[in-house]
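Consider the single chain below, provided in structure tokens and representing the form predicted alone.
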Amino acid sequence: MVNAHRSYILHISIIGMLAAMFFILPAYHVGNLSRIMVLAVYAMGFNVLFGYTGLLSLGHALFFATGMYGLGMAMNTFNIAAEPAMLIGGICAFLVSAVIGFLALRTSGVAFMIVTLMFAQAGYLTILYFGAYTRGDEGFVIPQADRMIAGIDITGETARYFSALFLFSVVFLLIMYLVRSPFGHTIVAIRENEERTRMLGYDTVRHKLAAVIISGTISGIAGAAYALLFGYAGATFATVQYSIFPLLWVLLGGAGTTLGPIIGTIFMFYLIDLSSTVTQAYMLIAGVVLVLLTLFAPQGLAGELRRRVFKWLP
């Protein structure tokens, strides 16, 4: 119970700190944090599947792009308002993740990784093939006049930041509740020893399918929010690169921790941002730092804090 209170206070404090950052940081970093919080939601979705369930997906960009194009095409093609378009993006991600989960979970291990990668590539090629509707590589811009939620223009710095913070806060607290629930304990048990979990009477396939759906839906909502807040949907977000990014963010921050996704996203974002101001070979610097972290903090930044100091960290 004490640990639960500590966890609750920690999560609320992080949300409060992010809110305070808007009034403290310069405009440049406020803009960066808006983007980081949405991408951290994407990483949190990935972490449900990889960090807690132990299933490595290399095709999560498919879910992110599904939510993004679900919202973008609803608004651009059918002139649907932002609120129902967000819902459409989430529903599209839910349906796609359910279908992909049902098919991909017939495999396991390396085969699961390959199958998810293949589905993601199929999604990317589908976007290119139907370029007449998706505008292919070019993508499309969502008009500023349409980016309104409850009558509020979210293209402004303040509204965009606190919209991103609201989404981040809801998902952040939801994940905290999820991992402490019986379902959360079960998927962790599956990660640790699926055979023993099955012998105890749990339907491991059903729990893994639920994890894929929850993970894909959260990632799709992040994609829809990204398109709405930043006004663009493009095929780039469906490429393998955007399947690798959440893996890096989660590994750096700490897989299987609620704090890992936000810590890893901030770290990776600013590592690339700062190193690119020093040299054009900024990815070399990023690569060296990643190797060092892998060697000396194999459980990620939050994971190492939990292992060495704060045993109660969720």
Second form
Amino acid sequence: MVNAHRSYILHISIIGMLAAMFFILPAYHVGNLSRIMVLAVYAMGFNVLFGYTGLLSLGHALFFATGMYGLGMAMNTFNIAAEPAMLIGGICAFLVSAVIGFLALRTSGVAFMIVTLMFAQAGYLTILYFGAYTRGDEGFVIPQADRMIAGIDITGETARYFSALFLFSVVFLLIMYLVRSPFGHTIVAIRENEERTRMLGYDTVRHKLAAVIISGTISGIAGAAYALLFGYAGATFATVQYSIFPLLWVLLGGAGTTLGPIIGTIFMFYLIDLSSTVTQAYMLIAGVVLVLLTLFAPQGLAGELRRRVFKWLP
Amino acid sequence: MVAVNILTTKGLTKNYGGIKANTDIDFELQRGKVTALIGPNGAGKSTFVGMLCGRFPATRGEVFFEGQNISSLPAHKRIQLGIAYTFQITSVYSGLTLLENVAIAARRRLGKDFASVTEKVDSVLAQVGLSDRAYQIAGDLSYGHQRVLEIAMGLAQDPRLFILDEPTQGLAETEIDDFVKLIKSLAGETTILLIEHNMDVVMRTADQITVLEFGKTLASGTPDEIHRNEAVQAAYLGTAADA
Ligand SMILES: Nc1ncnc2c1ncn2[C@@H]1O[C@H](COP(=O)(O)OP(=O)(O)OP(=O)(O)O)[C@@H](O)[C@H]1O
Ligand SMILES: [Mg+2]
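Just the form predicted alone so far, so send over the form predicted together with its partner chain.
Below, the chain from earlier opens the complete complex, with every other chain and molecule after it.
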């Protein structure tokens, strides 16, 4: 299949480009890009549910924060090493998304949005309530000395960049594979017409649950990696704002495209970064650009690319 | 020995609040035959077949498919047993290509086997005459072609029982002829339950006819028997029979 080859080459080239950026870009941007890649993993997780399955969750910060606190508390409270702590973060997000998915999928549409929002809010309040352990709003720092993976200190710029790139690449390729698989086709079918899909003999409830779990677990892993690489966990990451971010990234980049999340995350990061150097009202500029984009490129940047140039983009 | 009936119902009933859409329907569907389900608008035909394939839960009563009581099975499990269903109101994936529409239908059974999915899709599109439109977006098709696509999606599942809810509604005369040919070519291997308002199509395809009225079976039999049935003539065929 020609399209499969093209898509494979494209994805590998993007990973190659990101690796090259490390050597090309000045240190400031390298630092930004490390952060962006981890956040893009979060966006990719969100995209599985929103872009491919057509379910809009307004509570993904809960999964991100679950991974973050799973790792953070494992390391700080229980003195567990980074690698198993990472695993714990992932497992926590897996469990939480399974439970939330099971409950929230009894609803659909707007009700689903509200239920996920409420669960995330409950999660946020829980973090504040147990402030004695979670340090609440203030958060806690993960000591530099503990932040080692396989004996490598990942607090250095180089190690951090390539750890972020490694995680990004794994998830990026995983999702490329996922959306081409029968499962990927089925969740798209559910997004396009759920009743038709059910009446073609697919267990739509089970597929949607699987999508929530995959999406939530990837988001949680992103949260855990964020805490590990940048050394901080805090309740801000569980706020509504962090549920809205991945939605914006994915919308800007192109929902239901494999490239959308990374494009959208880079774009929005620099949009805020650049406009804040120009004016205090940087959110205003960001807002205007967002509105313009939704007006003129409603399918996001990658979506427009797919529509106009590369019809085969996955 | 293979039972004569592929599907039977006992006391199948559906109430929508106060509306009695179906009341105590006992029904037998003969294997390998084309059975037409007819009746005036609002008689409860769509409701009835919806309860057979699990789209709507029954208020009470039972459905047996191949001797198995499937009353408590969810829709997807019933479909997996070999029942395909097409909607009265066209329901395709209007944002996807024809190819992908049919592939989704075929993939449920053939799964990861890409080669046989492709083969199935090609053969079904050829069978219904949509091959040259394979890469068009379903939503861009004419209404008639969307109806045909919906039928193709049923065929792609290789069903044992194929339920079609008013498939010829809105089709042009030539498309109806093609449809009649298609149904005749399927008969024998596939059991067909056809809801149909077009009496010409019914008379050309049906081996058996069941008439529904006010949510109850008014009569069942061969086209000849139904044609002669006075109750049916009075209630429904009246003018159609003279035409
Ligand atoms: N979801 C629903 N809620 C309430 N009443 C319904 C619902 N669906 C159908 N009905 C009612 O049930 C009765 C039977 O409807 P049904 O659609 O089964 O008829 P039909 O024989 O298929 O008619 P048509 O030939 O118009 O398709 C009608 O009176 C209809 O108004
Ligand atoms: Mg009907």
